[in-house]
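Only one chain is given next, in structure tokens, and it is the form predicted on its own.
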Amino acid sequence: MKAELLQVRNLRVYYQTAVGPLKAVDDVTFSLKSGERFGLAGESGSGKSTLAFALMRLIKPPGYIEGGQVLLDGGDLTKLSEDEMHKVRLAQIALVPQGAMNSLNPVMRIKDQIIDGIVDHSNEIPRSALEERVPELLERVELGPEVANMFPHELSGGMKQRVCLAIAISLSPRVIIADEPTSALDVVVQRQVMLTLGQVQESLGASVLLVGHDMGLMAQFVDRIGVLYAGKLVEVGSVREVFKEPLHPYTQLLIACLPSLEEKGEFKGIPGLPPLLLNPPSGCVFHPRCPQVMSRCSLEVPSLEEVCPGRWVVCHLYTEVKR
């Protein structure tokens, strides 16, 4: 059995507002095993990107980590000083950001941006050695050496995303967080980028946390999946089991939204809208949209239950069965 490399325990990330805290991530617990691909899926506004940034300790005011633990090899990242966390970022845990164009400096050549990250952690490496290392990193993400002397505006969307991946792996981190890495890319380029991410992960022996809303992409790439709704983790399991037999009503509706080549008809959506996190519903946050709602759902907050080995769900449908 693979060891747990990253453990997230009861993590809470809030945004302070004039009318009180907005609970963007609320009591989330999951783990990432060594060499594993774990997906975090959910609608826009479910807290996916906030969670990813919290793991990197990149939440800025008015956001803040209210509580919980982020354990990397047993050490709690939430307890590190900013200088200590600065050394951990990129070297042990790295982020592939969602907006590649917004993440790259438009007036710096690609090689200088890659070198900057390395030098920021160690300025003892000679410039000549760094210049030699850049083409090697670009080759690992399937880009030619000529890209090193180009500016971001000269690259396509897929090439810019690969550059961000090259920066992320420049110090061989153990955990790679990919925040919707195929956003705004066409389907052909999406596949190419994900294949490259998988190859790089295997060559490094790293673990990948893939954040996104594309359930089809999750089905093709990850080993296990966690489903977020309104800042809460509502289901966790192997991707094969979750897609074969989704347990939580929200997960069932998400998977039902996937288009089918066998059946023609209108695209399906989930009725209603996600709740306002400043004033979430009482009880289960999903109950106003749930087709299987019961009387207790609006009154009692369900707990995370392991209904069978490796399958976790937050739903009164399963707490009643156990009772």
The other form holds:
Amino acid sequence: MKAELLQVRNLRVYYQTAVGPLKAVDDVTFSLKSGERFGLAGESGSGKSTLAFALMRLIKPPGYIEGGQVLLDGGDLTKLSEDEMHKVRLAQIALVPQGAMNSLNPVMRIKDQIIDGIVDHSNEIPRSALEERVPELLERVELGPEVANMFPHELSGGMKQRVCLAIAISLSPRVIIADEPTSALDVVVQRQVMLTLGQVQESLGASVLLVGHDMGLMAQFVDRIGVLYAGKLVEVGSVREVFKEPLHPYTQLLIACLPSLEEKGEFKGIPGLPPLLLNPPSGCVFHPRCPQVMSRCSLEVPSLEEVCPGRWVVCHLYTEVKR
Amino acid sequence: MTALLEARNVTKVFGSGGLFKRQETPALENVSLFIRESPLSITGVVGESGSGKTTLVRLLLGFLAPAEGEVLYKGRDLQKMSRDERLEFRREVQVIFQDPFEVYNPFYKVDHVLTTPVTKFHLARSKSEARKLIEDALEVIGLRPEETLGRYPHQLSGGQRQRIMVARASLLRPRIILADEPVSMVDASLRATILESLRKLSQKFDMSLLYITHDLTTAYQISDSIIVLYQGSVVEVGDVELVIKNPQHPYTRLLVASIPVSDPDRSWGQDSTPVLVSKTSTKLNRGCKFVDRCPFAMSICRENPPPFFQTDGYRAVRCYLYKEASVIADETMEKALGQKG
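Next up, the form predicted together with its partner chain. The previous block was the form predicted on its own.
Below is the entire complex, every chain and molecule, led by the chain shown above.
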């Protein structure tokens, strides 16, 4: 059993609005073991990007961390001062952002952008030593050394995403948070970038938190998966078990609506719409759309229960079984 | 078999650069496409970004004129249509664009996009009749009119907005709907809902569908036949079961192998293609466009562009690996295939 590297406990991230707080991430608890690949899946508006940003402490007003803990090796990131957090970012926990196209500076050479992050953490390294590290980092993400002197517009989308990955690993972080790293890329390039991410992670011994909505990508990349719905984590388990036998009705519908290449069938969507986070339904947030809804679902908020070892679910269907 | 909408050897070249250093980039080269008059068909066009998918849609709509070749609707060239013919074309061929956020004017209520075609094409004689028509169109695709009409675009979700565009297209009872990446910006669960409503509409009103996408999985699910584009050329075309289950062109094989299957026990293919580290060369390649990435490249591939080889009754592949098979001319390709179904 590997040690738990990152523990997220009862994390709540709210956005201040004129009519009260919007609960974007509500009471989310999960943990990431050392060297593990954990997937956070959810549809748009489920709070997955907010959660990723909260772990980096990059939530900007009107958003704020309302409560809970983010423990990295036992130390609570939410308690750190801004300066202390600055040191942790990139060195301990790094983010590969969603749109690589928009996260690079268009008027800076690639090498300067890579060096920038390293210098920010330690300005004692001589420039020549920094310049030597650039080709090495580029090689790790399977880019040629000539890329160092290029500008972002000279690179393809996949190459830009690799540059972002090179920046993220420049200080050998222990946790890499990848927020939909390939959503703007083609399937062929997506697979290559994800393979590179996997290799880099293994060579660093880092853990990866992959945030995204592509269940196929999750199935192929992660070891364990957590499913977010309306800011709440509804199910956590090993990716094999969750895909084989999803427990939460939402996960069941989500997996059932994935089209397959095996056989043709009817497209099955999930009826209804995601709830408005400002005015979430009472009880279980999924109850208005749930095909297995019971009377208590609209009254009581279900809690996270471990139904069998390593499988957690938030649903009254399983609290009954237990009792 | 008569064609409803047909592209014959269409080439579109975009120029870039200055007055003296003019560079020409072919966005589409020698593309032919054939949508028959009846029975209805659903054709998928797949390709990665930059493969010319959107250029093809714009040519088929007559927004762009081809540099070579022609686009015909009911046998008439789009670029040479009379005013009345064009109006008929605009009514019978509808389009759904990718982005459900950009197609709306934020200052108008969503009703505007629905009432405009009704007025423009005189679909109703009275206001109440128009209202009835719009409400019916919304209900067919699973939207409640009372929750949709009278709202502004920002008050609706992306999925709702995209479904309104489907309703708008169906109002005119077109013969063909061109759907350009209609679901790439919505979630998986809504994606299924929208595609299912498109499929139902197509059957209910006997409309053909051209589904343009980068997503092979949904293309497989919805289409009868499929066209695979690579850098502006069709590399493989045919019956969807044949092309997806048993892809022949090395690019189609790579594409199918790259799809992350939502089953953790199935491996994600073998990495047979090298990562492209340098930029894709802009210089015109005389031969096959895929040659630099192709694991089976032969010398002939660099010299001449491959013609279509008909490898099955319902499939043609532009690749010299199949040179034993008989060659078919581009423009007769789909007719020769005879579109199954």
